[in-house]
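Next up: a single chain in C-alpha coordinates, the form predicted alone.
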Amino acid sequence: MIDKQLRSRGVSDKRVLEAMMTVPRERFMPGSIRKDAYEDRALPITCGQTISQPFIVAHMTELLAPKFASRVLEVGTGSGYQTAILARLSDHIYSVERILELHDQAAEVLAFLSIENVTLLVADGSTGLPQHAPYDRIMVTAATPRVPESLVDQLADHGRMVLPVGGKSEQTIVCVDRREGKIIETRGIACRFVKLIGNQGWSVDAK
(Lines of atoms letter the chains of each structure in order from A and count residues from 1; the text may use other names and numbers.)
(Lines give C-alpha, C1' and ligand atoms only; values in the text may rest on other atoms or scores of the structure.)
Protein backbone atom coordinates (compact mmCIF):
# COMPACT_ATOMS: atom_id res chain seq x y z
CA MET A 1 0.00 0.00 0.00
CA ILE A 2 2.69 2.50 1.01
CA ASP A 3 4.86 2.02 -2.09
CA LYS A 4 2.30 1.23 -4.80
CA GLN A 5 -0.62 3.43 -3.77
CA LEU A 6 0.90 6.34 -1.88
CA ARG A 7 4.53 7.06 -2.77
CA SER A 8 3.94 6.26 -6.43
CA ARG A 9 1.13 8.84 -6.55
CA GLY A 10 3.08 11.64 -4.93
CA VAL A 11 2.49 11.27 -1.18
CA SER A 12 5.90 12.08 0.30
CA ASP A 13 5.39 13.40 3.85
CA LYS A 14 7.34 10.95 6.02
CA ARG A 15 5.10 11.44 9.05
CA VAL A 16 1.97 10.78 7.02
CA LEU A 17 3.49 7.64 5.49
CA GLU A 18 4.57 6.42 8.93
CA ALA A 19 1.07 6.95 10.31
CA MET A 20 -0.45 5.08 7.38
CA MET A 21 2.04 2.27 7.95
CA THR A 22 1.37 1.90 11.68
CA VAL A 23 -2.43 2.23 11.89
CA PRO A 24 -4.07 -1.16 11.11
CA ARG A 25 -6.75 -0.24 8.56
CA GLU A 26 -8.46 -3.64 8.82
CA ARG A 27 -9.44 -2.95 12.45
CA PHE A 28 -11.83 -0.25 11.27
CA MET A 29 -13.72 -2.52 8.88
CA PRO A 30 -16.35 -5.26 9.21
CA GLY A 31 -14.80 -8.73 9.40
CA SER A 32 -16.35 -9.78 6.09
CA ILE A 33 -14.26 -7.28 4.09
CA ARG A 34 -11.05 -7.12 6.12
CA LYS A 35 -9.31 -9.19 3.45
CA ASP A 36 -9.71 -6.17 1.14
CA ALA A 37 -8.44 -3.63 3.67
CA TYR A 38 -5.37 -2.57 1.70
CA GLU A 39 -6.93 -2.30 -1.73
CA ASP A 40 -6.87 1.23 -3.11
CA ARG A 41 -10.60 1.85 -3.10
CA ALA A 42 -13.36 3.01 -0.80
CA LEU A 43 -15.17 0.16 0.94
CA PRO A 44 -18.59 -0.09 2.62
CA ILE A 45 -18.73 -0.22 6.40
CA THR A 46 -22.05 0.07 8.27
CA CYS A 47 -24.98 2.51 8.27
CA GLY A 48 -24.61 3.08 4.52
CA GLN A 49 -21.21 4.75 4.97
CA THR A 50 -17.75 4.02 3.57
CA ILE A 51 -14.10 4.00 4.59
CA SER A 52 -12.14 6.14 2.12
CA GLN A 53 -9.45 4.67 -0.11
CA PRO A 54 -5.94 4.81 1.37
CA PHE A 55 -4.66 7.30 -1.21
CA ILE A 56 -7.42 9.81 -0.47
CA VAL A 57 -6.82 9.49 3.29
CA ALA A 58 -3.08 10.05 2.84
CA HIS A 59 -3.51 12.84 0.28
CA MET A 60 -5.98 14.82 2.38
CA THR A 61 -3.86 14.32 5.50
CA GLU A 62 -0.78 15.57 3.69
CA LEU A 63 -2.71 18.62 2.45
CA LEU A 64 -3.94 19.32 5.97
CA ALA A 65 -0.34 19.32 7.24
CA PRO A 66 -1.18 18.70 10.91
CA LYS A 67 1.49 19.42 13.48
CA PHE A 68 2.01 17.92 16.91
CA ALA A 69 0.79 21.17 18.52
CA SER A 70 -2.37 21.34 16.41
CA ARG A 71 -5.89 21.34 17.77
CA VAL A 72 -7.80 19.49 15.06
CA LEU A 73 -11.51 19.20 14.34
CA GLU A 74 -12.65 16.23 12.27
CA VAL A 75 -16.16 16.36 10.84
CA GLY A 76 -17.39 12.83 10.18
CA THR A 77 -15.75 10.23 12.42
CA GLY A 78 -17.12 7.38 10.32
CA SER A 79 -15.08 4.23 10.87
CA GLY A 80 -12.51 6.15 12.92
CA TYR A 81 -9.63 5.33 10.55
CA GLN A 82 -8.95 8.92 9.49
CA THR A 83 -9.30 9.89 13.16
CA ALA A 84 -6.56 7.45 14.09
CA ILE A 85 -4.25 8.76 11.36
CA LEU A 86 -4.76 12.35 12.52
CA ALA A 87 -4.23 11.34 16.14
CA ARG A 88 -0.74 10.09 15.25
CA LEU A 89 0.13 13.51 13.86
CA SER A 90 -1.58 16.02 16.17
CA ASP A 91 -1.84 17.00 19.81
CA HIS A 92 -5.60 16.50 20.14
CA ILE A 93 -8.51 15.61 17.85
CA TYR A 94 -12.14 16.57 18.32
CA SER A 95 -14.15 14.28 16.05
CA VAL A 96 -17.88 14.64 15.41
CA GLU A 97 -20.22 11.98 14.04
CA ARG A 98 -23.99 12.28 13.58
CA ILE A 99 -24.66 8.49 13.62
CA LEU A 100 -24.51 7.01 17.12
CA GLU A 101 -23.73 3.48 15.93
CA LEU A 102 -20.67 4.65 14.01
CA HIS A 103 -19.57 6.79 16.96
CA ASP A 104 -19.75 3.78 19.27
CA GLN A 105 -17.89 1.49 16.87
CA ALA A 106 -15.11 4.02 16.30
CA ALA A 107 -14.77 4.63 20.03
CA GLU A 108 -14.35 0.89 20.63
CA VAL A 109 -11.60 0.49 18.01
CA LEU A 110 -9.72 3.62 19.06
CA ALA A 111 -9.78 2.42 22.67
CA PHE A 112 -8.54 -1.03 21.59
CA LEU A 113 -5.61 0.65 19.83
CA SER A 114 -4.91 2.82 22.92
CA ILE A 115 -5.42 6.05 20.98
CA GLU A 116 -6.28 8.47 23.76
CA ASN A 117 -5.77 11.99 22.36
CA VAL A 118 -9.23 12.00 20.76
CA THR A 119 -12.55 13.41 21.97
CA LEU A 120 -15.50 11.84 20.16
CA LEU A 121 -18.91 13.52 20.06
CA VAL A 122 -22.31 12.85 18.49
CA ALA A 123 -23.62 16.05 16.86
CA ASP A 124 -24.27 17.85 13.58
CA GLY A 125 -20.69 18.24 12.39
CA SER A 126 -21.63 20.62 9.58
CA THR A 127 -21.87 23.39 12.19
CA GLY A 128 -18.62 22.40 13.86
CA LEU A 129 -17.89 22.51 17.59
CA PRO A 130 -17.79 26.20 18.54
CA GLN A 131 -17.25 25.37 22.22
CA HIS A 132 -13.71 24.19 21.48
CA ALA A 133 -12.84 26.63 18.66
CA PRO A 134 -10.66 27.95 17.17
CA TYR A 135 -9.00 25.01 15.45
CA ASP A 136 -5.60 24.97 13.81
CA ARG A 137 -6.81 22.35 11.36
CA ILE A 138 -10.25 21.11 10.25
CA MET A 139 -10.77 17.93 8.24
CA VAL A 140 -14.18 17.19 6.72
CA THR A 141 -14.64 13.60 5.56
CA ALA A 142 -18.02 13.93 3.86
CA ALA A 143 -19.07 15.93 0.82
CA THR A 144 -20.53 19.41 1.19
CA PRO A 145 -22.39 21.40 -1.49
CA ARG A 146 -20.40 24.47 -0.40
CA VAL A 147 -17.80 25.40 2.22
CA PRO A 148 -19.75 25.66 5.53
CA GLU A 149 -19.49 29.18 6.95
CA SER A 150 -19.63 27.87 10.52
CA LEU A 151 -16.47 25.84 9.94
CA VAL A 152 -14.66 28.77 8.35
CA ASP A 153 -15.57 30.87 11.39
CA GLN A 154 -14.00 28.25 13.69
CA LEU A 155 -10.69 28.18 11.82
CA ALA A 156 -7.78 29.81 13.65
CA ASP A 157 -5.64 32.44 11.97
CA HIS A 158 -3.04 30.65 9.83
CA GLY A 159 -5.27 27.58 10.09
CA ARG A 160 -6.29 25.26 7.30
CA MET A 161 -9.37 23.22 6.42
CA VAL A 162 -9.48 20.38 3.88
CA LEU A 163 -12.82 19.12 2.59
CA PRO A 164 -14.62 17.67 -0.46
CA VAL A 165 -16.94 20.22 -2.08
CA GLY A 166 -19.32 19.74 -4.98
CA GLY A 167 -22.32 17.77 -6.17
CA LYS A 168 -23.92 14.62 -4.83
CA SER A 169 -21.93 12.20 -6.98
CA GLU A 170 -18.57 13.91 -7.52
CA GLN A 171 -16.61 16.58 -5.69
CA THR A 172 -13.28 18.37 -5.59
CA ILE A 173 -10.90 18.45 -2.64
CA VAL A 174 -10.60 22.06 -1.47
CA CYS A 175 -8.08 23.66 0.91
CA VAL A 176 -9.33 26.68 2.85
CA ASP A 177 -6.65 28.82 4.49
CA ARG A 178 -7.17 31.72 6.89
CA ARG A 179 -4.29 34.17 6.65
CA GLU A 180 -4.49 37.39 8.64
CA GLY A 181 -8.25 37.49 8.28
CA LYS A 182 -8.33 36.61 4.60
CA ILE A 183 -9.90 33.35 3.38
CA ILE A 184 -8.12 31.65 0.48
CA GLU A 185 -9.61 28.62 -1.28
CA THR A 186 -7.51 26.30 -3.42
CA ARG A 187 -9.11 23.54 -5.49
CA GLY A 188 -7.42 20.18 -5.93
CA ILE A 189 -8.18 16.75 -7.31
CA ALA A 190 -11.56 15.17 -8.01
CA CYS A 191 -12.99 12.78 -5.42
CA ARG A 192 -16.17 11.02 -4.37
CA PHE A 193 -17.48 11.01 -0.79
CA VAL A 194 -20.72 10.24 1.00
CA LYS A 195 -22.80 13.35 1.69
CA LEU A 196 -22.38 15.53 4.77
CA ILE A 197 -25.86 15.61 6.29
CA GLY A 198 -26.65 18.60 8.47
CA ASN A 199 -27.64 22.21 8.83
CA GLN A 200 -24.85 23.41 6.58
CA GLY A 201 -24.58 20.30 4.44
CA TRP A 202 -27.15 18.21 2.59
CA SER A 203 -30.64 17.59 3.94
CA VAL A 204 -31.31 14.13 5.31
CA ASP A 205 -33.62 13.28 2.38
CA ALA A 206 -31.14 14.37 -0.33
CA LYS A 207 -30.85 11.64 -2.96
Ligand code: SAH
Contents of the next structure:
Amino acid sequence: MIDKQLRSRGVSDKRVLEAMMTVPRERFMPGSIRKDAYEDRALPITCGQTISQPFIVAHMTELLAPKFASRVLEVGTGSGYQTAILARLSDHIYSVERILELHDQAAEVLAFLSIENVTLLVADGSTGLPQHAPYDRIMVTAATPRVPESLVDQLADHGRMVLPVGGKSEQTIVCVDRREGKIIETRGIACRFVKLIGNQGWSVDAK
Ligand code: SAH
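Can you now output the form predicted together with this ligand? The one shown was the form predicted alone.
To see the whole picture, the full complex is given below, headed by that same chain.
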Protein backbone atom coordinates (compact mmCIF):
# COMPACT_ATOMS: atom_id res chain seq x y z
CA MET A 1 0.00 0.00 0.00
CA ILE A 2 2.74 2.45 0.97
CA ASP A 3 4.74 2.06 -2.26
CA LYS A 4 2.04 1.25 -4.79
CA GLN A 5 -0.75 3.53 -3.62
CA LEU A 6 0.95 6.35 -1.75
CA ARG A 7 4.60 6.99 -2.73
CA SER A 8 3.91 6.38 -6.42
CA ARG A 9 1.21 9.09 -6.34
CA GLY A 10 3.42 11.65 -4.69
CA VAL A 11 2.84 11.22 -0.95
CA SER A 12 6.33 11.87 0.41
CA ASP A 13 6.02 13.19 3.97
CA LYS A 14 7.93 10.68 6.12
CA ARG A 15 5.75 11.15 9.18
CA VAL A 16 2.56 10.65 7.17
CA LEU A 17 3.95 7.48 5.55
CA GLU A 18 5.06 6.20 8.94
CA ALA A 19 1.61 6.83 10.43
CA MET A 20 0.01 5.02 7.48
CA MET A 21 2.42 2.14 8.02
CA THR A 22 1.72 1.73 11.72
CA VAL A 23 -2.07 2.18 12.01
CA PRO A 24 -3.80 -1.18 11.27
CA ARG A 25 -6.52 -0.20 8.78
CA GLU A 26 -8.32 -3.56 9.03
CA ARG A 27 -9.20 -2.85 12.69
CA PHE A 28 -11.49 -0.03 11.57
CA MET A 29 -13.60 -2.29 9.34
CA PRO A 30 -16.33 -4.84 9.83
CA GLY A 31 -14.89 -8.41 9.89
CA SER A 32 -16.49 -9.36 6.57
CA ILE A 33 -14.41 -6.89 4.53
CA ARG A 34 -11.13 -6.94 6.44
CA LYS A 35 -9.54 -9.03 3.71
CA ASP A 36 -9.94 -5.99 1.41
CA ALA A 37 -8.43 -3.55 3.94
CA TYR A 38 -5.40 -2.62 1.84
CA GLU A 39 -7.23 -2.27 -1.50
CA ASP A 40 -6.94 0.98 -3.37
CA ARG A 41 -10.45 2.28 -2.72
CA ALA A 42 -12.98 3.49 -0.18
CA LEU A 43 -14.92 0.65 1.46
CA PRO A 44 -18.35 0.45 3.05
CA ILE A 45 -18.52 0.45 6.85
CA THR A 46 -21.85 0.48 8.74
CA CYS A 47 -24.77 2.96 8.60
CA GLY A 48 -24.29 3.50 4.83
CA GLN A 49 -20.97 5.32 5.38
CA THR A 50 -17.47 4.62 4.04
CA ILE A 51 -13.85 4.39 5.17
CA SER A 52 -11.86 6.61 2.80
CA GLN A 53 -9.38 5.34 0.22
CA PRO A 54 -5.86 5.11 1.77
CA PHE A 55 -4.44 7.54 -0.81
CA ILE A 56 -7.08 10.17 0.01
CA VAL A 57 -6.39 9.78 3.75
CA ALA A 58 -2.64 10.19 3.20
CA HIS A 59 -3.01 13.02 0.69
CA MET A 60 -5.38 15.04 2.87
CA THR A 61 -3.17 14.44 5.91
CA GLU A 62 -0.11 15.63 4.01
CA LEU A 63 -2.00 18.74 2.86
CA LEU A 64 -3.18 19.44 6.38
CA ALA A 65 0.43 19.29 7.58
CA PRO A 66 -0.46 18.66 11.21
CA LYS A 67 2.50 19.61 13.38
CA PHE A 68 3.08 18.02 16.72
CA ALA A 69 1.40 20.23 19.33
CA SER A 70 -1.36 21.28 16.98
CA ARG A 71 -4.96 21.27 18.04
CA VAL A 72 -7.02 19.56 15.38
CA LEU A 73 -10.76 19.32 14.66
CA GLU A 74 -11.99 16.47 12.47
CA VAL A 75 -15.58 16.49 11.20
CA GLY A 76 -16.88 13.01 10.27
CA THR A 77 -15.18 10.45 12.55
CA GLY A 78 -16.73 7.53 10.62
CA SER A 79 -14.59 4.45 11.24
CA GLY A 80 -12.01 6.47 13.18
CA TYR A 81 -9.18 5.52 10.78
CA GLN A 82 -8.37 9.08 9.73
CA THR A 83 -8.66 10.10 13.39
CA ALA A 84 -5.99 7.54 14.32
CA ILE A 85 -3.64 8.80 11.60
CA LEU A 86 -4.11 12.41 12.74
CA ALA A 87 -3.62 11.38 16.38
CA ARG A 88 -0.15 10.02 15.52
CA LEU A 89 0.82 13.41 14.09
CA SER A 90 -0.69 16.00 16.42
CA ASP A 91 -1.12 16.94 20.01
CA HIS A 92 -4.88 16.56 20.38
CA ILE A 93 -7.77 15.71 18.06
CA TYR A 94 -11.40 16.63 18.59
CA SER A 95 -13.46 14.46 16.25
CA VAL A 96 -17.20 14.86 15.70
CA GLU A 97 -19.59 12.27 14.24
CA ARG A 98 -23.36 12.62 13.79
CA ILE A 99 -24.16 8.88 14.00
CA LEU A 100 -23.94 7.47 17.54
CA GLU A 101 -23.28 3.88 16.38
CA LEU A 102 -20.22 4.93 14.37
CA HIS A 103 -18.98 7.12 17.20
CA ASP A 104 -19.23 4.17 19.62
CA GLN A 105 -17.42 1.78 17.27
CA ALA A 106 -14.63 4.28 16.59
CA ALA A 107 -14.25 4.92 20.33
CA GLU A 108 -13.85 1.19 20.93
CA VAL A 109 -11.16 0.70 18.26
CA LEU A 110 -9.19 3.80 19.29
CA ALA A 111 -9.24 2.63 22.92
CA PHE A 112 -8.14 -0.87 21.83
CA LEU A 113 -5.17 0.70 20.01
CA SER A 114 -4.41 2.86 23.10
CA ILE A 115 -4.79 6.08 21.12
CA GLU A 116 -5.55 8.51 23.90
CA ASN A 117 -5.02 12.03 22.57
CA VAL A 118 -8.49 12.06 21.01
CA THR A 119 -11.82 13.47 22.20
CA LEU A 120 -14.78 11.98 20.30
CA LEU A 121 -18.15 13.71 20.28
CA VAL A 122 -21.59 13.14 18.77
CA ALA A 123 -22.91 16.34 17.20
CA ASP A 124 -23.57 18.16 13.95
CA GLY A 125 -19.97 19.02 13.08
CA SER A 126 -20.98 21.16 10.09
CA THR A 127 -21.07 24.08 12.53
CA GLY A 128 -17.79 22.98 14.10
CA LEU A 129 -17.17 22.68 17.79
CA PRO A 130 -17.05 26.24 19.15
CA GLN A 131 -16.43 25.15 22.75
CA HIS A 132 -12.86 24.04 21.94
CA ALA A 133 -12.05 26.57 19.17
CA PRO A 134 -9.81 27.91 17.73
CA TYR A 135 -8.16 25.00 15.92
CA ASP A 136 -4.75 25.02 14.23
CA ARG A 137 -6.03 22.46 11.78
CA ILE A 138 -9.49 21.34 10.65
CA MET A 139 -10.21 18.33 8.44
CA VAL A 140 -13.68 17.56 7.09
CA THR A 141 -14.10 14.03 5.76
CA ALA A 142 -17.61 14.38 4.32
CA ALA A 143 -18.69 16.30 1.20
CA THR A 144 -19.67 19.92 1.75
CA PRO A 145 -21.71 21.99 -0.73
CA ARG A 146 -19.58 25.04 0.16
CA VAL A 147 -16.89 25.94 2.73
CA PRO A 148 -18.84 26.19 6.02
CA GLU A 149 -18.52 29.71 7.48
CA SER A 150 -18.56 28.45 11.09
CA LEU A 151 -15.56 26.27 10.41
CA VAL A 152 -13.62 29.17 8.89
CA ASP A 153 -14.50 31.21 12.01
CA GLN A 154 -13.04 28.47 14.22
CA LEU A 155 -9.72 28.35 12.38
CA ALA A 156 -6.78 29.89 14.30
CA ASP A 157 -4.52 32.46 12.69
CA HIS A 158 -1.98 30.60 10.53
CA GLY A 159 -4.40 27.68 10.65
CA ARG A 160 -5.36 25.43 7.76
CA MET A 161 -8.51 23.50 6.88
CA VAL A 162 -8.74 20.69 4.29
CA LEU A 163 -12.15 19.57 3.02
CA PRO A 164 -14.02 18.15 0.02
CA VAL A 165 -16.25 20.81 -1.58
CA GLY A 166 -18.66 20.34 -4.46
CA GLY A 167 -21.68 18.33 -5.57
CA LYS A 168 -23.22 15.24 -4.03
CA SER A 169 -21.39 12.79 -6.26
CA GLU A 170 -18.04 14.49 -6.86
CA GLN A 171 -16.02 17.11 -5.05
CA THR A 172 -12.66 18.87 -5.10
CA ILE A 173 -10.25 18.87 -2.19
CA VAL A 174 -9.92 22.45 -1.01
CA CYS A 175 -7.32 23.96 1.35
CA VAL A 176 -8.39 27.02 3.31
CA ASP A 177 -5.61 29.03 4.98
CA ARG A 178 -6.08 31.88 7.44
CA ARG A 179 -3.15 34.29 7.46
CA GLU A 180 -3.42 37.49 9.48
CA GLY A 181 -7.12 37.73 8.89
CA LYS A 182 -6.91 36.85 5.19
CA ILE A 183 -8.64 33.70 3.94
CA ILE A 184 -6.90 31.96 1.05
CA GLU A 185 -8.55 29.02 -0.77
CA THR A 186 -6.61 26.60 -2.96
CA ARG A 187 -8.32 23.91 -5.01
CA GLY A 188 -6.74 20.49 -5.48
CA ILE A 189 -7.67 17.08 -6.86
CA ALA A 190 -11.11 15.52 -7.43
CA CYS A 191 -12.53 13.15 -4.82
CA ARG A 192 -15.73 11.39 -3.72
CA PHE A 193 -17.04 11.54 -0.19
CA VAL A 194 -20.39 10.76 1.42
CA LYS A 195 -22.45 13.84 2.24
CA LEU A 196 -21.94 16.14 5.20
CA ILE A 197 -25.45 16.28 6.64
CA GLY A 198 -26.38 19.20 8.84
CA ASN A 199 -26.86 22.89 9.33
CA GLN A 200 -24.04 23.91 6.98
CA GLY A 201 -24.05 20.75 4.89
CA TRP A 202 -26.79 18.90 2.97
CA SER A 203 -30.25 18.21 4.31
CA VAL A 204 -30.75 14.64 5.51
CA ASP A 205 -33.05 13.72 2.58
CA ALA A 206 -30.98 15.39 -0.18
CA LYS A 207 -30.71 12.85 -3.02
N1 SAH B 1 -12.79 9.76 8.05
C2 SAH B 1 -13.72 8.71 7.92
C3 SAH B 1 -14.68 8.98 6.77
C4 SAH B 1 -16.05 8.67 7.16
S5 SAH B 1 -17.28 9.02 6.00
C6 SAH B 1 -13.04 7.37 7.75
O7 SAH B 1 -11.93 7.29 7.24
O8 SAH B 1 -13.64 6.37 8.14
C9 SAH B 1 -17.92 10.54 6.61
C10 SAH B 1 -18.53 10.54 7.98
O11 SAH B 1 -19.06 11.85 8.20
C12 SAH B 1 -19.72 9.59 8.13
O13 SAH B 1 -19.47 8.73 9.21
C14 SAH B 1 -20.91 10.50 8.41
O15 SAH B 1 -21.87 9.97 9.30
C16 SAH B 1 -20.22 11.72 9.02
N17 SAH B 1 -20.99 12.96 8.96
C18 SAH B 1 -21.82 13.40 7.98
N19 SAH B 1 -22.34 14.60 8.32
C20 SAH B 1 -21.82 14.94 9.54
C21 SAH B 1 -21.96 16.06 10.40
N22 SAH B 1 -22.74 17.12 10.10
N23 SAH B 1 -21.28 16.07 11.57
C24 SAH B 1 -20.48 15.01 11.92
N25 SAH B 1 -20.31 13.93 11.14
C26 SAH B 1 -20.95 13.88 9.96
